[in-house]
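Take a look at this single chain in structure tokens; it is the form predicted alone.
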Amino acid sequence: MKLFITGGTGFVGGSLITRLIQDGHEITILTRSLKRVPPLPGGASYLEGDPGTEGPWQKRVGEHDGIINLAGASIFRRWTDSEKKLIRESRILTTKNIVKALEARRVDETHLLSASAIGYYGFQEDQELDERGPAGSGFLADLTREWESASLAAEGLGVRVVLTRFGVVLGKGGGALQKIIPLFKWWLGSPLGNGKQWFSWVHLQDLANIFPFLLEHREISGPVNCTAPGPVRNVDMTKTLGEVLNKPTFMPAVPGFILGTVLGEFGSMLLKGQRVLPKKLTDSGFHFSFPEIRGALEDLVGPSR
């Protein structure tokens, strides 16, 4: 397939592109600048353009069989009003521009796999949530509903739309682990708040494998939870990571008010969580290489890594 990818130079995009090229797909990666981009293997090329702004790049979108939209500013920051605006616009404007470009698509069958987030569900304590779960409330839930609505507009153009709701992505060289591991190496790893909040995660390798699976299984559409089938509580994740790193977690839990003071609304989010299950993937036969947290962490940061 010919695939058009936004956000392809990011943490998730790099692993995904490698996986897609292995399958023989032809990849076009949209990038804001060609000046500082890593070299690409055969089968992939760059196209310069800003996905958050309409431009000539949109004329190329309709030439592709599939569009994978990964663009969006990181939420791992203090949520000031200006940062919230950046987080929102980097997702909504990009998605709307892609859908507008698809109005002139030139292939018979088009697939839009658009990144989303389990933040859609809000924070519902111990309730198990699959794709049928209700929308929550709050900044992330409201943002995700709007983001998904922008993607689903493509269905009116005859495009198949899949909403890939990411959990916390665990991988080497980026993402959550890059921020957490230094604390453990200084013996400062500890649970957050009471530690009972659920942590729904996915190994980067599994996430990269989910996309070709979805491209192949064209009967799947709508929301798809991209999370491992074994979510854990924050306290158990912290304990397991400490054991894998051989850095026991003896520090007291980080009080919730400190997180709120230092990180504001984003800090408060870390004290909550979702118990999310990937029902559509498992029902469709997707095999997770890393269904449990210990195996995932041993693969990523164990002694032999």
Ligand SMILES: NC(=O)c1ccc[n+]([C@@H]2O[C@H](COP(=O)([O-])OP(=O)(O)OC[C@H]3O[C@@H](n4cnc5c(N)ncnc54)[C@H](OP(=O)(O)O)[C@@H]3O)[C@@H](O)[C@H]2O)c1
Contents of the next structure:
Amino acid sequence: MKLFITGGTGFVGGSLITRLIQDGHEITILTRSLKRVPPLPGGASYLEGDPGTEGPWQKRVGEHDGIINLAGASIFRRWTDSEKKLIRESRILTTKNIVKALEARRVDETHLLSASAIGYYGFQEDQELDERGPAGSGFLADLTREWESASLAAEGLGVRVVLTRFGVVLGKGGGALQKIIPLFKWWLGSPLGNGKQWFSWVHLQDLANIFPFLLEHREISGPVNCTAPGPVRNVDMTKTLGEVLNKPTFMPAVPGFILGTVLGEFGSMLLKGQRVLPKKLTDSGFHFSFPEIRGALEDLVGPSR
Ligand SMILES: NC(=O)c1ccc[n+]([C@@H]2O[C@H](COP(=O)([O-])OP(=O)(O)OC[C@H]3O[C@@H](n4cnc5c(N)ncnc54)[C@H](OP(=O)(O)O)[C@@H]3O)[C@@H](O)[C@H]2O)c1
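Can you give me the structure for the form predicted in complex with the ligand, which would complement the form predicted alone we have just seen?
Okay, now the whole complex, with that chain kicking things off.
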């Protein structure tokens, strides 16, 4: 397939593009600046343009069979008012501009796989959440709902829309793990807050495999939880990470206010959570290479890594 990818230069995009190229897809990656992009394998090329503003890049979108929308400013930072505006607009405007570009598309059957997040469900206690779970409230939940509805507008154009609700993506060299591991190391592996909060995660390799699966399984549309089948409580994640890193986990829990001081409102993401299950993927026969946290962490940060 000919695929157009926004945000493809980031943490998820790197692994995803390698995977899609292996499958023989032809890829165009939209980037805001060609100056800081990594080299690409054959079969992929860059297009310079800012998805947050309308421009000549939009003319190219409709030449592709599939659009994978990953663009968005990082949320792994303190959430000041101006950062929140950037986090929100870099997703909503980008998505609206893609949908606008699709109005003039030349390809009949078009697939829009648009990133979303389990933040959609808000922070929940122990309730298991599949794709039918209710939307939550708060900054991330409100943002995610608006982001998804911007993507769903493409359905009115006859486009198949899949909302890939990512859990916390665990991979090497970036993402949440790069932020969490120093915290664990400073505190010798203490649980965060009361440690009972759920942590719904996905291994980057599994996430990269989910996209070709969704491109193939055209009967799937709407929200798809992209999380491992084995979410864990923070205290169990901490214990496992401590064992894998060979660090003791006997210190008292990191108090919530310290996380708030270090990470600002973003720290709330680590103190509260949600227990999400990938029902649509498992019902459709998707095979997770890393269904449980221990195997994922051993692969990513274990002694042989
Ligand atoms: N990583 C996770 O744990 C996680 C969890 C849930 C949801 N997600 C979502 O999945 C998507 C991909 O995640 P990721 O971890 O790969 O993100 P990432 O590493 O931060 O990369 C996102 C890409 O978006 C583009 N971008 C950054 N700021 C932008 C802005 N202001 N306007 C437009 N584009 C901008 C950049 O591409 P250029 O600089 O080349 O334009 C960047 O490479 C994001 O939308 C994220 O919200 C990720």
